[in-house]
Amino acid sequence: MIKKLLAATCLGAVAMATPATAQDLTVGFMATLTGPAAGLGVHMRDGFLLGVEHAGGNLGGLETEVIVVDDELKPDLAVERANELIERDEIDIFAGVVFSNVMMAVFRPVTEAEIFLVSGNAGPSPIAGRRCSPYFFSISWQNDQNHEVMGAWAEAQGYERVFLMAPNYQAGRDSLTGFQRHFTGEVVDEVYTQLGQLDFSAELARIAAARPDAVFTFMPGGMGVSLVRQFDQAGLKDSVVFLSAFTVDGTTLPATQAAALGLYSASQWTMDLDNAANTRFVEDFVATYDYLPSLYASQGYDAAMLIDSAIRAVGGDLSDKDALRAAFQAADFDSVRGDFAFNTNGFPIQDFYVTQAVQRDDGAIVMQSIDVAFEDFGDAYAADCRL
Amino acid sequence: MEILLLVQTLNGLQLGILLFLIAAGLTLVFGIMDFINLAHGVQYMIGAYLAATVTLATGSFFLGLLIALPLAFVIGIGFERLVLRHLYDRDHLDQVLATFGIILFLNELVKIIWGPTPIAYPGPALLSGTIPVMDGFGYPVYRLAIIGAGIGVAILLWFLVSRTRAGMLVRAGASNARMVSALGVDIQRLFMLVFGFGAMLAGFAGMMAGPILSVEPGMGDNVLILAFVVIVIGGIGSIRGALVGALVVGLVDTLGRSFLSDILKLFVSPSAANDVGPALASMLIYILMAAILFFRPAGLLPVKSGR
């Protein structure tokens, strides 16, 4: 099951043919890889791969290998993996995890171990406040922040009546939390369906008889692909505004297409963003891997590019932890979302979007920035964080 | 409030009719072969993944159906004589461990072939519109022809089995199947075709489902356990049975779904509602299954076994 990768192969055969002068980095980056929700892992793990390019395959200096793990999205086996990656390949660095139940249990093996862990995506709200650790720095967002955008979203745009639909696991129940911490409108139902559901005949038909100004759901993966197509095939599209978050994305829009046109999400990047770094990654990460990078695709690649920086900036000396976590924590490098900075609690303060589907040019159905919902965006944890 | 009614019971239909197509072969080869097909599932999730890369292929998704539903036969039966066919003698244990790994195994292959991420395929246009029932909501005519469709397979099984002479073997297979083969009928080859066809009605199943729901790996998982419920609330073995077990989990899980937390709001709060309503909801079918077993518990309409 574990795959070992030398990043950019080629440039590896060639380092190690010299006698490495520098000390080596190894990379233990975990993602979900197979199962149902494989989608999100996959393009993350590419992006990670694609910035490892990037940096020449030498992330800060250091000739660079990367070992990919798959937690098949048990956290009992991703704290085997940790263990694995940490004691028997001596890592210098964590790296990936798409799920907050795996976060949550590698969390404590890695950052004890005294190994800086970069999250690529989950940020559950423990380790955002009370038990956050100094080892730990986040790339992504803590979860609650896409939602309250879209509150906020709401809030702004003056919508009254708002139907929350949510999978009835922790995620989702947080999910319609976050929305409510900005939105003091109306919430006319909330409704929580079965984690895995695929079809939302029923909740629609409720949604068409509450007749609400706006639905705002969290459905990941398949779950979203479902809602937004019936969505669109009940006809709704033109009476209910749809707003979500991690629902209508760059790994859903393949299979939804038209129907998910005009339909809303949050998020911290999308492909439009004008900046330098951003327009590199895109054109190279379409030419290496032939389909359009997501939001998850620019975590991972943002990963790697926050990586190479810390170890740069203190000469690829690994052994001096304070110095790299100052480096860690200037965020020094180019970001493909544009300029951020680290919290106390090492989770982003950045620029939120407000998202749409829509059509570009050539056809291809992309999710694009429209409003600023916020700027400068700190999550609701850090002062219970006490770095 | 009526309409409302009105829309979810059509829904609660639809969910069952597809239940149906799925159980009637699971109920075929678990009543006539005692033998346990966890990787009935599968062939849904492979029927939905065949339809869609022909519709995509041909665009059109009639086409689709027709070059995907002879391969899903011809898939069950490949699996039938490659894996199923030397379990038949083992227990039970035997034969869910193996047909367990199937479904591994093919749920990794798909992913393989067709990635990891879901992927659609467009219902045939003629069946594109809505029917408007309330005010920007319409019912899609397609979930309609959903119906139509699995009556209309409700018949022609009822066709088979009670009016031609391979129904007539299977019915007496199901209730003694070494006696019929004591009368010269090669059981085997019933078996291999029982199979294929039951494979067929859950690709079926799949194709149908595809133009709604997302088309991912691992599909079939939940819809199988649903099956069994379906099985054994109607009896094992019973096609008829399938039926009436199927409609009464899919308008039960539905109106369950829609109306159990407003219901549950007459009594206690909102927010207890909100907790409780969700987790009832979806136990209620399992509820109802424990309940039907206690007192019958052969299901609804068991088989005359001569077992």
Given for the second form:
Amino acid sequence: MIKKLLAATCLGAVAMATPATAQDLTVGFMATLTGPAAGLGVHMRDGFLLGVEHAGGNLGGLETEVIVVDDELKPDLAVERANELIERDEIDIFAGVVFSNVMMAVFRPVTEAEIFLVSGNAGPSPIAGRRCSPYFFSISWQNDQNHEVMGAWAEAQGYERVFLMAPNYQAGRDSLTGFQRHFTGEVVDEVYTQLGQLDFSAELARIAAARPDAVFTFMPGGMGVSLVRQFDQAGLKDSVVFLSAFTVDGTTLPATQAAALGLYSASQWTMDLDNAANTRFVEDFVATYDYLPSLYASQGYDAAMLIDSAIRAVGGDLSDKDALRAAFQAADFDSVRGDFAFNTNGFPIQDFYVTQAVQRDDGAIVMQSIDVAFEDFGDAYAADCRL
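What about the form predicted on its own, after the form predicted together with the partner chain?
Just this one chain is shown here; partners and other molecules are left out.
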């Protein structure tokens, strides 16, 4: 079982397991763990803690304490809790963060304190370019990239008219920018919804009236569950191709079930990737948590593996920031996605896949890779980073 874990919640600090008596490494792990989007944070947290377990409970060979905090998808609260981690708990590494509005809020206080921030998910464009930091590394992707996959796929499939929809915050704006970077057809409508919106009847009516070849959307967590169900109930699956990113995935499939079958998404990871690290991760994740991992879980796991590799490379010396940064940049670990390297701005260079919701022989509905969209793909903002 996972050990050395503390959880800080709105009710105060709650010990979930016995903390180390002599802690040499303290990791502050922030995720959205309550509300409709909690599934994303739970997957990422569980993946991270499995990574700690696979490292023997001691990241980089150091006695390790992980303090998990819930940002509740509230940027102001996230800043408050990040400052508590920095000042009160004196963390050595900050990891996690699901949503980009939270990342934009905590990025400066963490990096300006010269604490390494390892993003397990959020990758907003501003910090990939001119606002990049030597203390930031993303284990996931830059926000635009999975959406670029769908734009390139729509272009390759010959879709001429596409309806775009995303929530109105940084990641939502990045998503539609990313899609349009490779799609040259007609955008029949571009709709921004409220973050957290669950009723899409008005938007679905607009889609039906526009009669596009395809709809592309980014609706994470509970938003995605509601949209997929309502899209199916509206009878649009037979006439409009559903393209998405972070909408149809391992966190939403348990709730959407058959309504999601046949719908497309994009990812840098799927459970069927054939490498030893991924096989071990998937098998042990299911054995430990009794549910199937999502891409968020895979990113949490890789975040722990990256931290472990970097600290081991410097012999556990956390005081030499330059050496530790070089060790992070080297990315000398076995990623569950196979080939993995960092660009100059701390974002990954990696492969991306077109995925589809399918039903396995055992009845489980999962995301399966059906095509490689990009190989060794870096983000569009790295050239603006001055590092």
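For the two forms, the rigid core is made up of the largest set of C-alpha atoms that agree within 1.5 Å on superposition. No experiment lies behind these values; they were computed from the predicted model shown. Positions refer to the first chain, counted from 1.
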Quiz item: After fitting the rigid core, is the C-alpha of Gln233 off by 2 Å or more between these two forms?
Solution: yes
